[in-house]
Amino acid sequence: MRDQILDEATELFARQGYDGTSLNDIAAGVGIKRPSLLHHFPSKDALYGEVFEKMLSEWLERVEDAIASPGSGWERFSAVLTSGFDLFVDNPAYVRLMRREALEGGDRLGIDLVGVVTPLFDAAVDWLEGEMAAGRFRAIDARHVLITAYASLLGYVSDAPFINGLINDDALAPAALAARRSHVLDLFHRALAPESGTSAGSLTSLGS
């Protein structure tokens, strides 16, 4: 029943938003009362901190994951640029719930969103400048380079109704997102690539 809770409270606060989701709206959407759902979780607050928790947890898993692959250079990279696509891809929640804390400030949360993420970012600039010292990427700027990077997987999720549009295509349609992973990894690749021209690996499996 927890997990039911937290699924069906997640998908409400990205819908609506946190002021305009009431825990009566969570209880019904799970087919409970809300004393029920008070017994799992004591407020609203409560709950949202906990969806983020978990939202975290997952993203941060996948994330370690993926930099613990085998491999060095773009193999690793684009092993990562991968998981956080296919992560917001499989969960299109997780990316409108960013976006909304990013914009009012994460001021609602129990957590430090910006303490939570802020070592790992740290950790991949050192592993990007590491990369670039060793010669298997250009030398350009590690930090701007996954920002443009999570820009670029959370934007295109969040935006796909208005990318609809645009490409005249339902933009989360397995096609479209195969073409999508496919050009954000030349795109990347190209842009790391040795300034000695050097590839850091293949560009045939881009899109697999």
Second form
Protein chains: 2
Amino acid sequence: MRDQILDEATELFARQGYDGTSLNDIAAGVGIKRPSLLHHFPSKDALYGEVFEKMLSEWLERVEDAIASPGSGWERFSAVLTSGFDLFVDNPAYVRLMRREALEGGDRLGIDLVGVVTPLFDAAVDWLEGEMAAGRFRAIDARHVLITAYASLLGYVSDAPFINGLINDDALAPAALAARRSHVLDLFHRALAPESGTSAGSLTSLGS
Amino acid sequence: MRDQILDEATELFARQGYDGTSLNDIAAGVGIKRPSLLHHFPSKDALYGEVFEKMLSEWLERVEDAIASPGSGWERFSAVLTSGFDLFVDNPAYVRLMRREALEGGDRLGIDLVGVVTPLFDAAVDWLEGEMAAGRFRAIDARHVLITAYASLLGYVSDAPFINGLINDDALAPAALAARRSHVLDLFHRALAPESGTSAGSLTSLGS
DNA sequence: GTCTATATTGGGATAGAC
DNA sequence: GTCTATCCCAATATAGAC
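For comparison with the form predicted on its own, produce the structure of the form predicted in complex with another copy of the chain.
Shown next: the complete complex, the earlier chain at its head.
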């Protein structure tokens, strides 16, 4: 029951936001009444907190798997980018929850979203700069590359309801997702390719 | 007074969302009580509707100015991109309001956000594809290019509170904004550059 | 674990005085 | 135009029966 409640709450908080979701909505979604729900969680805040912590821990687990992948240069960058995109696509509710938190600065209810993400971000920056120094990537602002990657992939999923209208198609359908993935990979492939003439660090082909 | 209320409402709806903002908050922000506010606007929905329509009309005006700019190829693309970014930066509250609407699909309160944006989007797609056919841009999925540009620029501004924490700096400070602009321009400059060897359509330098 | 009943708060909206 | 007073309703939360 606890897990059912957590799942329903995740879905509704993601779709309607914290203030737009009542405990009645969540309780009704799992077929119980509000007081029964409050038997499992002491308050709405506490429920939201658990939803968010569960999301963070599941994501961190997958991210750590992804960055543990071997390789260097473009091979590794594209693998991590693909894993990140798959992570988003597999959890659209999480993506929208995350987007809502980012909009509010990520310090809701004492959850330090920035504190959790910053170490990963800094490690990625260090790695990128190391690859640039080794000549495998062109010299380019690593922080902005990562922010662009984050925005391009997360934004596509979080705003899918809106993008559906723009492209007059289901943005989260398999074919559309594949197109998106290869587009973003192609973009960064070009952005990171060393200037032509540099022999040591030419990038391999796109792969997928 | 009406304008004061609209400004305050824009700011609070952008920061806290529709459900997270009470008429008390807005009224207090302009120094009156709730019933006085309801003398100017018949309901909360109506107030939000006016906020949103005002935003749309101001944006459309500036966008139409921007796309009226002359030139072709990279010269025009970069000019429009820069104008779009400036538009976002000048109106961070609008950006966050827009992002919230996109999250919910853009069909709140009968406002057809998709219907307003689609013609502009389609026109931009047509133009890009024409430039590709003319050899001034590389052949690349025009829709995805535009979605990436939208996400890269809008996401940077809408998630500024979060990005502040990541880069440990003010993401909306002039220097950071200049860095962001040149990064994104550089990215698209490379993405759109025709394959080397094509003589007719080489891109000019970055400009700014 | 789930429920009914209830306390309490806060928000949207209206009536009517000034 | 602004206010006080009031109505109505929805929401969080608690008490206590089963």
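Positions refer to the first chain, counted from 1. Just so we're on the same page, rigid core means the largest C-alpha set that superposes within 1.5 Å between forms. Just so it is clear, the structure is predicted and the values come from calculations on it, not from any experiment.
The Cα position of residue 47 differs by 2 Å or more between the two forms after fitting on the rigid core. After superposing the rigid core, the Cα of residue 154 is displaced by less than 2 Å between the two forms.
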